[in-house]
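One chain is shown next in structure tokens, namely the form predicted on its own.
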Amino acid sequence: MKKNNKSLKETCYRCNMMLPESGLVIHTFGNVSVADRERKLFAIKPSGVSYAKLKPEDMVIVDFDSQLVEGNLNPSSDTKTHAFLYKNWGNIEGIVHTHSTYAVAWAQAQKDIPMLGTTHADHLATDIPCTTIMSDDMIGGDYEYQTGVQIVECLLERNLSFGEIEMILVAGHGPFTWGKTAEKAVYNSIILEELARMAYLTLQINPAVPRLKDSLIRKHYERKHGLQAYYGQKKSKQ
């Protein structure tokens, strides 16, 4: 079904909401933006609204250079790193950036989330990444496009592409997820923020415990996601 502004806003608006219903934001932490990819322009979360407040027709649409297309309230001050993700990412129609605890503390201690066990190895093959912390030069420039740039050449400098990996954190800053859909982007944010409380967990109970081998990694991850996967249900051919 082709999407128009209305769509759009919907769908913005119905994911946006799924963050506080998944006690993943408070106040008005957080965004999630959903893109047309054919008329490159996306829906966002509007600038310190509450969620308590917020309606389908507050979002707003921007286009891929975070142009104002529609909308009378202010989009979500992340706005910039939002439009620069989806246009050097072609297959993308989702973000999410949340301040979601225990992703927030190990983006504020500046460390990866370690590959720890098979949860962990059913969604990604690798360390969920976190970046460097932003050089002054990029903070006194334009910050929210420079937090985009950020993400992209830390994926760049570990080899790792954005369908191999959707989720990362933005040293002393927070997460950022994305996704095919909207609503995966959401789900990502979900799973990043359990992956995180566990790896946390874990280190308290044993701060020496060793990585996943990588046996155990390659077996959880291809069962879900290699090319003969059998976790789940078979599509209905009708």
The other form holds:
Number of protein chains: 4
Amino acid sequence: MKKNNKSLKETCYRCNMMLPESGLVIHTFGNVSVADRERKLFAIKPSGVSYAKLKPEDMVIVDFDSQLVEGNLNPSSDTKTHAFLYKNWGNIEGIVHTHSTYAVAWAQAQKDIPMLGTTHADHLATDIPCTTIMSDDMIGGDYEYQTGVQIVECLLERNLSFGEIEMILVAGHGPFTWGKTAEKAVYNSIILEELARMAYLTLQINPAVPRLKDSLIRKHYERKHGLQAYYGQKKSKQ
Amino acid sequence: MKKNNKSLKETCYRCNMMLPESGLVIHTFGNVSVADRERKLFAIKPSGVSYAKLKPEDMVIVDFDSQLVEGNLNPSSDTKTHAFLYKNWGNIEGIVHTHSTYAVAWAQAQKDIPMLGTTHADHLATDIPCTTIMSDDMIGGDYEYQTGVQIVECLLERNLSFGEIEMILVAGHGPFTWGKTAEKAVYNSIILEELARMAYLTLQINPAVPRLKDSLIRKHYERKHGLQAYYGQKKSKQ
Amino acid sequence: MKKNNKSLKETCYRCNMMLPESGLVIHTFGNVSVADRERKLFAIKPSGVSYAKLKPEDMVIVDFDSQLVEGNLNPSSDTKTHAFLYKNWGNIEGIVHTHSTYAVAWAQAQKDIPMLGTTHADHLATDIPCTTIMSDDMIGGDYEYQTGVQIVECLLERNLSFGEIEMILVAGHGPFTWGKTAEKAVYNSIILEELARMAYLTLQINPAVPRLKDSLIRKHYERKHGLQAYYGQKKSKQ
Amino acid sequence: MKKNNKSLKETCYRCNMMLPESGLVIHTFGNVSVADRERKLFAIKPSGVSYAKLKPEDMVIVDFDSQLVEGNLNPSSDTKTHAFLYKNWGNIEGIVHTHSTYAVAWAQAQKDIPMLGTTHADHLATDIPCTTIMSDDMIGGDYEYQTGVQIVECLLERNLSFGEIEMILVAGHGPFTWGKTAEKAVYNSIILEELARMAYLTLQINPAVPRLKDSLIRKHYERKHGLQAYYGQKKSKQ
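Switching conditions: you have the form predicted on its own, so give me the form predicted together with another copy of the chain.
Shown next: the complete complex, the earlier chain at its head.
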């Protein structure tokens, strides 16, 4: 399906509205972007506009260098983070940033979300990474751009692939998720919040519980995402 | 009332939809099956289809050996677990699997839910059992079938009857419940989630609280389920 | 306003329905009764009937000795507890029993809810009492009647007045509340649940926090309930 | 826009109704006032009237010395606290008091809400202050007036400006927020509750987590509120 600016804005609007509908954001918090990789541009929520007043035509279109392409409003203050990720990671077409409560709590606690059960393993095969706190140099520089750098480098340092790990916590800040479509990126934000909540409760009940063992992680991850995946209706990777 | 494939699918659809309505599942998580014990087959949710798009005719009918009887979609990836339970346990006509938050937290914590109050004793007279983590052999074999084996064996080892204990936690995974009807199995999933939440909060408030004493457990369990039961409107075992 | 059986049943139905509407109960849990003190009888929810199916005409009328006066269904299994309280305490016209989550957690934890803030002091001037666990003799006797005995004795032992303390936790079981009207009794159940939740969170944040000091308790309690009360629109003691 | 008594009452009613809609209050808890600084008066919720029954014409108008200007009902019992704040702090036109659960829990725990993440820093650059418990003298005097005194003095002692810190916890009691408009004051109450909840969860996950570092606080606070603010659609301070 051919993407034009109008359809891009509409998808972007629709996916942004999923955030308050899922209880992930209040007021103006959070933002979703949707990319057209061919034309190297993306639509993103305008900055500081509350969801209650948002309209499809308010979406702003910028290129992968964060330059304005179309729109009357300022794009999200996190635009440079999105742009950096699109530029560095081929293939992804949606990015979501929220301040969902449990994911933020883990980010503020500066802890990876440990792999404790199969709900987690159904979605990714590792702990959910939390970056380190950003250095003063990076904060003092181009902050939102550096947030993108920080995310890309965190995965690199841990040898993780953005195609398999579609979610991260930025320490002291909150979650970013992405996906092959914007819908998948939103889905990942919803799942991340639930995994964050389950892990929180699990450790309150039993602080000594070990990480889920590897054979069980692989089993659940592979039955959904492996070459022999048998979950769902097709051999699609969902 | 005679059951045919159509009525089986409709009951199955209706009971599956109770899960998101009760807040027990999001997206595609969870599944309910409904059995016709006479014909030795059951209807079950298709795999990976979200509740928002589910239709009665999507339900899949398989026999107690998990062989397809009727349906255009793949049955739930947990079908073999359901089949094993129906085959081994006479009498039950409904099975439910969810990833409800508090029950999953206890399963991930790898702990039985202790008997701490009369809300619990109104429904079962023992702790809610949590299996051990599955062995690598079983995981590497026919995983979903082995999950059924694990559930049946856990009750056997503890000398518990599936007619009295209609709920279990699979360690690292989540809850399964069952019942004489699918509606009762769904009811048990809702109750389990509430018992899991109450036990969690109780132990946060007072980690040293002892198990409820036996005389009180028996009193509450018997007034609802005993031969002299006087709770409710008839001598039915509810 | 003259009360007859019909109006008693209607009030009782309406007040019972407030419980699921306020999120205090699920399924068949909980019950509200409404008394006509002049005629020494009360209407109460029938046993084991779910709120979704409840009708005004289902309410059962019994006297203060728990003898059936009017109704086709069995009264709540907790009827004898209600009857004992009405018989022993003049003045109260409504009693509520729920299994609301946080209040049950404190009851299961077998702890009084400590006085930690002015929201609590706005409603009562003491900790919310939790009984001891019932003795085996009492459990083996007339259990629901003995629950009433236990509640009355707990207040007596602590020198508390049922006119000032309109809520209690029965250890290992859950909350009972009462009031000069059934509406007030329901209101007390809602407040109790919120106080239980606030106290839980407070002690999680600061386990060492002291009880609220007496001068502040008296100030808040008296401005709502004292002779010089100035809260609200009249010198009513609500 | 010229304010008259009628428009003041309507704004006041509308902002009061935002409290139950946002889940911040139940029953009669909480109150919002809206000031006309030119005429030195404000509209406030009547005392002890439940939100379910509230009407715009019920709002009461009093002056900055708490003297009745217009209205048939008693003003909120907290009126003198509001009046003291309006009188001492130029510029603010709205004040909100709630008993929202997590903010109350921190107030009852008698702890400042520590600065743990950027969601917090987006709104204020310091911990959220909690006063000390009021002295017996102040409680025994004009209690609600003294609550205002306590709030003003707490900010003074800590060298905080009411223009930058628009929220406070009164120890053992609960939160007050304010703003240049009543809508902003309500917004601040919603944000405070969310920050209180996030901080609670963060410390449960990692009790040893340090305060967010200063460079990150300044960055987030300044991008929204500084002279070079670039968040949102205009250089307004939101």
